[in-house]
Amino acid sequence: MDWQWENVFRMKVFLETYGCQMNVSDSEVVRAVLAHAGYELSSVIEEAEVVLINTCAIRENAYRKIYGRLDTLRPLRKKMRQEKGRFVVGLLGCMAQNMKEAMFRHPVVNLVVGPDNYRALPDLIDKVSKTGQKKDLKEIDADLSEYETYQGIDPKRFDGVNAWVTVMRGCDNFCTFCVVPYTRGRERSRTLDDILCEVRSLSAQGFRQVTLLGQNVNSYHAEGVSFADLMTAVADVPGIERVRFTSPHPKDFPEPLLEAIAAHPNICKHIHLPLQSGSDRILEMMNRTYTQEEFIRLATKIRRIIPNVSITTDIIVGFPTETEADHKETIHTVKAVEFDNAYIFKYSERKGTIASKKFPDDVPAEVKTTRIVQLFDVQHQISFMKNTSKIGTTLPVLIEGETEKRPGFHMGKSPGNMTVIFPETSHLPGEIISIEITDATTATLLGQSVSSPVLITL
């Protein structure tokens, strides 16, 4: 082994992740790539010679967080360069892909790598970490791929109950507000055999739940295998007791998929169905490819085929030109569908999207705030009604661990993905136990183990 590689093998890497579940899954791939190349993964940033930040580009607030985080690295960079003559800061993920060379304007950044280029990380880190340079070296690899799915890489995960399994990457929908097609590329799917090999390994490691991931996960298609086929095959793996999936698009819910969810006991009866807006005019501007009526009809069909299903959604408030009438149409849709929960966001213009080029961000900030508060109020009432209706019922709950704010209590998830809090039992994380629901809030169910009831109150 020559000196250069011996030097690299001794480097410690600290990896930090921001954003969605896909970024969490990608960071697991990054850890596997680096560990295979001989890097030591550190949980303490002050000990690291390489700091990698896996970034999100979905909203402006995500950008501000990353720039703020980079600023905090200035003292560490100065210290490490004095002590060891090198310090690498790399930006990974969607923000890196979207901003590319512009990220080098921040003085601590000298490595930019997009989501399709993580296999190259060991070589890239080696190039920018060479000592004896009077000027910082910089490297960028942010080319999108038509083929990369990281097939054959066994992600390096932390212990837990749930494992994220990326089954496809990219998106072909080109919603006008969304940066994903430009940061993640076009749709491509992993093979069924490769996915099942990973899931069997997860089962052997003790994971009891897997969540299938993709930017448009129900568009999965590989070698004639549909998403319904994939879901069923994964749910049939011995040891896997629950299967979830995210995120889908309302255009991709053929009846066989709904029937597979309804028929298989291991597939959770929870569907995330992003609405984004209830106004037909805004939906057309967003290129969502459905109308309010079609969306409501789909939600009704889902509830007919899958009894007791939980339906959640995403909503964007203040899309360009949104009027009060458009906003009222969204409120009408929320009331008509009665979502179990909704994730509601203010519109945030993203560089490179169709909306940023065609539609000025013309809804005043104070109007967005007023409308989001109104929507929150409507959804909170619906969520509270839905949750209180479960009082007196018994639900199978997958234990995830201790609660952070209530010592002596455990928390877990119902099949509908509701958080359930209950007194500690002798059961361990990963086990499914029966919990009788005794009380509820807008966001949480409270209960007691059927085998050892201990009453709790709000």
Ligand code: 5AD
Second form
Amino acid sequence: MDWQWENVFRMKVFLETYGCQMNVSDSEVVRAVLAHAGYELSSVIEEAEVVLINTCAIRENAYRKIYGRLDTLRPLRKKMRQEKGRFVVGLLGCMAQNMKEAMFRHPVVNLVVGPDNYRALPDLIDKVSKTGQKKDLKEIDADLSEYETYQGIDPKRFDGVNAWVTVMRGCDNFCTFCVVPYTRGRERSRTLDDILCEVRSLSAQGFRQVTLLGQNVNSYHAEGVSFADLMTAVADVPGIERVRFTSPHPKDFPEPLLEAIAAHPNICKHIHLPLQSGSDRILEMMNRTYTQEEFIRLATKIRRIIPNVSITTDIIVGFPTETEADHKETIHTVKAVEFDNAYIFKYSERKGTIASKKFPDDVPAEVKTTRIVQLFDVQHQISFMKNTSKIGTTLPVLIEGETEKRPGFHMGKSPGNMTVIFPETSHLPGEIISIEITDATTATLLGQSVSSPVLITL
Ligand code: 5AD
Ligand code: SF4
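Can you swap the form predicted on its own for the form predicted together with the ligand?
Whole complex next, starting from this chain.
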């Protein structure tokens, strides 16, 4: 390794993150790797000689956002190259992995690093940041690994309430619409010991909640330890008051897992259960491995074993060949399960996926729009009904901090992951307090503290 140490110590890095919680968690790994190598992390982009963008590839609009962002970097690049003789723009994450060298077509990009190659970042930045070069130096490292779990790296976190803990990476499911198996590679899990060591240290640092993360988090398995064993062991770590997990697949919910969730008061009673479609024909084309009936049966079983559980979902409208009848099956399933909340997306063809090779993207854009609006409508009614039914009840709320829009108010999360807003109390972020729910919208619950009702007058 021959770094220009004097360069490294002077170089400021600005890191920006797009996309899912895995990227948020990966950015914490990136910060740790860079800080360890002596780079200074800056929150002011104008000061940085290295700008890293951790990207998402899940839908086309994620790409559009990144291209737009790269365009805005042109003036800064010009200025920095004039003043300092160098400027590095590195693309990290799923778009980097998917596009590889093609990203160099954008004139500001000179570094492309995939999600399994972050340990190499200090070396790569060093290579592309040599001063006085007429032409931009370019480097790429986008090799997927079967083993990399970033075990042993202590992620550099900012948030003091919730800590994301990546327990597994990759996906072997190959849902036909999804680019993740290509950008994140094969499934691999960290050892229980390594995860527990991290969770104990998080507890000692004052984190009250951990969210176990993985592209297929409930496929976790390592050295004979199942996901249910892992959840139990994490919930038993002293000081951890809430345990969550995301994102699971419906195929991996054996009864012992549901029973472990039910048995531990500090495991949040919230399950994200991605439906994707309610039509058996479309589910088969998507390679989702369950039928509508099996999905509804699973949701019923979850509600039986875990009383008061909240169930949320992801749905895609306008998958190739989706008919009005298929769409009606999805609406039927949404009504039958009564999800607490749903994230609904228009199908977006992703290059390299099985669907992109086998099924033309033939549902017209206007039809996708009509269907997404219809589903939003159905779900909003259900969410509103579920939320208003909570008025008058008291929920334990983990305070996360101030609300952006309402000065004098705090926001926090219920065990079911609902956002709860209430007038500030003397309690601080990280504390769990009892909030009596007084009002509700489709997306938010409003309430007031039971122990110290309304210190602030409105
Ligand atoms: N088009 C639209 N939505 C998608 N998702 C994944 N791939 C696509 C795609 N090609 C959605 C799925 C998944 C969520 C994270 O993103 O609903 O659960
Ligand atoms: Fe994508 Fe399916 Fe894997 Fe989820 S389970 S990451 S939707 S391929």
